[in-house]
Structure formats: C-alpha cells, structure tokens
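First, one chain by itself in structure tokens, the form predicted on its own.
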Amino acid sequence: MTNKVQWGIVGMGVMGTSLSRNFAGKGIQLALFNRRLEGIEEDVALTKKHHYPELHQAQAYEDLVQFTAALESPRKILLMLPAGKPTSLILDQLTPLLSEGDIVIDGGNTHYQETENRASKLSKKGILFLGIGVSGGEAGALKGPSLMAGGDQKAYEIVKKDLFQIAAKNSKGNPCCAYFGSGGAGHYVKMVHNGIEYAEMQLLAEVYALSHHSKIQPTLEEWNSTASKSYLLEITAALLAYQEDNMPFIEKIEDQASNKGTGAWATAAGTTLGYPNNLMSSALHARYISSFKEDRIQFAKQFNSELSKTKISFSELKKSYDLSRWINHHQGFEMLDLAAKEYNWKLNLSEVASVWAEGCIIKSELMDFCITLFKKEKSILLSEDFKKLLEEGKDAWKNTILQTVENEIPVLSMQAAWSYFVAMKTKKSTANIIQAQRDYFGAHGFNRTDQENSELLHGPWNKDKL
C-alpha cells in the first residue's frame, strides 16, 4: 500500500508545477493531480513527477478517489486552477471524497465574493475551506511567495507551519505570510495587491513616455538604487535593455494591454466602499484605452498637431513618480484599512506590508519602509516622511503635470496621483453643489453649514416648483 502523504496539490500548471516543487524542496511529502483530457492533458502529473528532481518522490494522479485516497488525515489539499468554472468543477468532484476536518485552499485568482461563498457551503459539510492569495509569479512561487490568507482560522493554523516554510523572507527574516480574516478576506488583499501592481506598472509606463526614451534605461537603473528600488522599476530596467536591429525591443510590441479582471475588480471593490481609488481606475482605464487601437489611429489622423518635447528633467520625473507611488500606495492600504471594517477582518497594515516587502510583484523600498510606519502611523500621507518629500517635490510635480497638459501626453495615473492630492487638501469642496442639483431635481435633501440638522433639509427652490 502506499505510504500516506502530507499535501495534495491539484492543477500542475505554471504556478502549480513551482510549488510543488518548492514544497518538495522543503522535504513535505506530496500527492499531485491533473485531469485528463484524451489528446490534450495526458500524465501531466506524471510528466512533471519525472521532470523535475524535487518531484521524483511525489505521488502522481489523474484519478481523484485515488488521490484524495493517498493523502493523510486530516487533508490538505492546494488547488492551483484557474480562477471560476475550473475551481467550481474540481470542488464539486472534489467535496464528496472528504471527510470532516479535512482542508481544501483555493490558491488560484478568485473574487472575494465567490470564496466567501465557497467558504460558507463548504463549512456546512464540515470541510475548512482557505482562500490564499499567491503573488511572486512563477519564480516567487518556486523561491517563495508571499502569501495572503483569509477565511477558517483553525484550517490556517494547522497548515501556517508548512506555508512559513515555502513562503519568502522579508528583510527582518519574517515570513511573508498571514492570516486576515474569515470568508474571502486572504482574497481581497490579493486584489487590492493586484490594483497597488496596475497603478505601479502604469506610473513606469508614463514615466517612460515623458523621458522621450533618451537614456531612460540606464537612469531607471540609477533609480533601483534610491528609496525608489522596487521589483517593477528593476525590470523595467532590465526589459528596456533589449535591442533588436538597433533599436529598443520594446518599440517592436503592440501597443495594447492585456488584463486578467483582478484591477477591474479592485476598482469595483473601492466603488463598494465608496473609496476614491483613483490611481487604480486610471491604471485600469489606460489599459482599457490601449485597447481601442483603430480608433486610436483614426483620433491621431484627425487631432494631433506637432508639438514641443516636454521640458522635464529626470530629477523632476523622479520626484514626480515617487510622490506619485506614495499616493498609489496610500489609497491602497487606506482602501484595506475600510475593508477591514466594513467586513470584520483583522486587518493589521504592517503586517500586510510585511507580507508584501518580499516574495511578490509590488515588493520594494517603499513597502519595506510602511511596515515600520503602519507601527506607529494611521495614513501614510500625514506622515512626517511623505511631508518631506511632498516638500522637496511638489514643485517638479506640479511642472510635470503641466508639461503633460501644454504638450498633450496622457499620464493618466499620474495625472490621478495629483488630482487625488489636491483634491483631499481642498478644505471647501464643490459638493454643495451636487447636493443642491440632487435637492432640486429629486428633492433628496442636504444638511445646512449654519443649522444643526436633525433631518435633511430642502432648497427655496422646492416651492418655487410645486
């Protein structure tokens, strides 16, 4: 008989096949199952068993009795699918082949939501269900990833012990992993991850677009040296390296972004909250816009005229796209610090920012820096840090901004950055404005600045109506 093992991994795609692998290397003993589809999915387990060293003393399936059969109780069993129709299926085949007690982890992209739903069905059945984020990509998944746990907290305290060992180390040598909350609360920080990862990308995107290409990969370098350093901006870096027949690599890839729906539904998540996560939209919305590419042909034919090279020099753009991230990453963590109350999840920032400062795409300096800072700081952009570098570049900004306006290149994330800062020190806002439309066409009421208003009031202008 085969000696029971102590993980089950289902789904040996990319991100399954490298931790598998890094759980192997961590001497935990493993059971991993592929489908089979005759002609197109066949001994794929098997494959990578024999592939990879690490896995040589796996288990292999394509059966599920006989998987779930192979591993030791209670199980723990780690679904790496794709987000949706291909976890629902496996679960539903999966579900009556366990018993109580046993632990099943969605580990793939899935919306909060359908996790805190997965996790309520599942709990009826005695079944503890987690919902972890993975973040790191192919390598952070076979190196270590970062981790981000959510829903039945005794399912995460039997298995912490293994994830600490396969997850990445920080620089204070923690391991990139925690527990958030119940339901899909591992889940929604993946997200607002992923929403922090479009803002990020794009503010890079733009950076490039205003350095008129001269010389910006080797200042990009320079940069990964600063307080700027980040995982993006080094292979940013890297990536503008390239050549081909004398001219940058990058020029030769079509202009149109791809998205896999984690930023669209990170934007939804602030709308939920009425939160102002604008840099995440805009980042959104630019990827969006590139995707209109015949359109975008056809407005150039007709609006473009010729115009001067922006005046902005590489200390002004990099003044510009520091203040411009701390924005990015302020809304991020202000947007979990709602969450968190808004669905009862125990949320502590530095330890998010901890999860994040290694082992995922968003890692960097800054990062690092919040897990000290959330220690002692509510809001990132009343720290005295963010005060000094508002102070030492405001100014660039502010001439970046208008350099981008005077010479009509879209910078739409960091056009967001700049737009969210003014507007939230703008003491007097222009809402009374709306709330008087909103009275005069739909009588919906407002308070008075000069009354204490008990119920909302109504304009003059409703009798002039009746």
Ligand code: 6PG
Second form
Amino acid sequence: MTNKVQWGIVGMGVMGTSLSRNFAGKGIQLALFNRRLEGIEEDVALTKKHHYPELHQAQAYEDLVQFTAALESPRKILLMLPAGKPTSLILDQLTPLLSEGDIVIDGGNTHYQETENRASKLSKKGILFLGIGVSGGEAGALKGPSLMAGGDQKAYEIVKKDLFQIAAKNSKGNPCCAYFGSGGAGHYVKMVHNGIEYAEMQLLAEVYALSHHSKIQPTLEEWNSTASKSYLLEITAALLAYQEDNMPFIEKIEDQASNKGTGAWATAAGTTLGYPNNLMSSALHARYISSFKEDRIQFAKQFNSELSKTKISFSELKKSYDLSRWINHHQGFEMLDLAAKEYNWKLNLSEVASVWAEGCIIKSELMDFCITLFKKEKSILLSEDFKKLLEEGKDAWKNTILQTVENEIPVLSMQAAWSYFVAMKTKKSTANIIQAQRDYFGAHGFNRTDQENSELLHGPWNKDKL
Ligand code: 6PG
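Complement to the form predicted on its own: the form predicted together with this ligand:
So here's everything in the complex, that chain up top.
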C-alpha cells in the first residue's frame, strides 16, 4: 500500500511535465497520470518518472481509478491538457471518481465561458473547480510560471500555498500568482494576456520591417538594456542573431503566422464588451493577412511599384515602438477593468501587473513599472509618465507613421496604436453622422447636443431618399 500523495497532475505533455518537475522540486508529492493509447501513448507517465530525477519519487498511472485513489483528501488535481474536447473527456471520466470538496484545476488555455460552464456544472456535484491561466511556456512552467486563477475561492485558499511555491517571483519578491474572481476570471485574464502578447509580437515584427530586415539585431539587444526591456524583445534579438549559410536564419522561415485561437478570443471578447481593443485585433489580422500567401503574391504582381526606402532612424523607431507598446498595455488593462465591472470580478490592475511582471511571455520592465503606476493612476495614457514619453517621442512617432504610408509598409499594429491615440484625443467626433444615418434609414433615434431629452429623438428627414 503506497502513501497518499498531495497533488495529482493529469496530462504529461510539455507543460504538464514541466509543471510536475517544478512541483516535485519543491518537495510536493505527486501522482502523474497520462492516458494509454496502444501504440501511440504508452507508459508516458512512467517514462517521465524515470527520465527526470525530480520525478523519481512520483507515482505514475494510466488508470484513473488508481490515480484518484492515490490522492489525499481533499484531492487536488491539475489538468494540463489541450483545451476543448480532451479536457471535457477527462473531466467526464474523472468526475464520478471524485468526492465532495475535491479540487479540480484546469490549467489549459480554455475559453473563459467554457470554464464558467464547467464551474457551475461541477459545483452542483460539490466539486470545487478552478480555471488557472498558466503562462511562460515550457521554461516558465519549470522554473516559475505566472498563474492567473479564477473560480471557487475556497479552493484557491486551499491550494494557494503550493501555487505560490511553484510560481515565478517578481522584482518586489511577490509570487506571480493571484485570484481574480469567480468562474472564468482566471482564464479571462490569461486570454487578455495573450491578446497583449499578440500585439507585442507584431510590434517587434514591424520594427524589423521598418529596419529593412537587417542590421537591427545589435540595436534590439541595446534596447533590451533600457526601459524597453522585455522577454519578447530579448528573444527577438536572440533569434535574429542566428545564421545559416551566411544568411539570417529568420529569412528561411515561411512568412505565414499560425495561431491557436486565444488572440481571436481576446479580440472577440473586447468587441463583446464594446471596448476598442484595436491593437490585439490588428495583430490578429496581421497574422490572418500573412496566411493568405497566394493572394499576397498575386496582389504584389498587380499593385507593387518600386518604392524608396524609409528614412526612420533607430532612435525614432524606438520611440514609436515604445509609444505603441504603452497604448497596447493601456488597452489590455482597460479591457480587463471593464470586464471586471461587467462580470463582477474584484480585479485590481496593480495586482494583475504584479502577476504579469515575471514568469509570463509579456513580462517586461514596463509591466513591472505598471505595478506602481496602477497604485496611483487609473489610466496609463492619463499618467504623467505617458505624457513625458509622448513629449519626447511624438514627432518621431508621427514621422514613422508618415513614412510607413509614404513607402507602403504594412505595420498594422503601429498604425492602429496611432489611430487609437488620435481618435481618443478627438473631442468632437463624427459619430453624429453615424447617428443621423442610423436614424435616417432605421429610425434608431439620437440625442441632441442642445436639449435634454428623456427619449431618443428623430430627425426632420425627407424619407423620399429611401
Ligand atoms: C503563454 C503563451 C502560450 C502559447 C500561446 C500561443 O502565455 O505561455 O501565451 O499560452 O504560447 O497560446 O498562442 P498562438 O499559437 O495563438 O500564438
């Protein structure tokens, strides 16, 4: 008879294995489960147990009954499976084997609404469910990921001590792990993280485009020793340094970007809220456009003419990059703030920044700065810090945008940042035209600027035009 163990991990893929090693390295006793598919997945948990010294003490299973029986009460089970069907399938098999008060955590990139549904379904059976966004990739999972929790608060209180142990620690020494609210709050925060990630990646790709695909590599390394420092900047500088046959290796990679859906979810979630998250959507659309390769080749033949090269210095480029990033972060945090109000989550933006400041893909100096910024300010763009950055960089940013138009260089995210900024500081917009049009064709009504009206009004339109 073996001793009961503290945690069970389901799914020995890349993330499941790295997290298991992280837990075990902190002295937490584990049971590992991986399904058995004859000829395809056999003895996976056992092989990992033997392969990694940290996992030698762990118990390995391919049978869910034995796996659940190995866990102390209340059971704490972390699912690290592909989102969607694989997670649903295991949950269906697992649930009948659990007891009231057991805790199940979904650590995958699950859509927040699916997490909401699962949480309410499982709570009817007395099972405490948490949806936790895990960021940091393989290395983060092993050395310390960023953990965004949501769901049953009682369950979080039970597991948080262990989660704090495996999480990354930020510059203030705090674990990058927090509870953000009921149901799908944790997965929502992770989804917005990924939306910000998409735009951060795209902005770096645009910096590369504006540097004419060359010579920028050492400059990016230099930028990474300034306040622009970030994990994504660091890896971009690193990957640009690779050569093959005296050519940058990067030029040998097909220029069509894939995605696993979280950027599309983030874009859709913003629009559902009525929030203009155009940095995330521009980055997503840039990936989508890239995937239409055959059309791009055809369009290039039809429309391209010889263009001169841009005249943007690296110093101007950095200012444009910095300002665009600040707008990207501003939008991500504002979207979260709005979502928290809409879904009744008590979400503290400084705490979100604290969880994102280390361990995750969007960790950066700016994120670390946001921990303090949100303690005194409500909005990144209305802060004195942004004002200063803008004073120093606006002319450069404007010149960059002008040059991208002049030279027909596609920089969807940098232009989106500029458009958002210019539109947001326009006191009198042209939405009166939209309102009049809506009323003209659909009698949708409008408010007047010179009258208080309790009901929507209609215009004196002559409907002959219909
Ligand atoms: C993370 C990443 C991770 C994954 C993305 C990739 O925080 O560790 O965001 O979750 O890299 O899901 O997404 P795409 O395949 O859509 O780029």
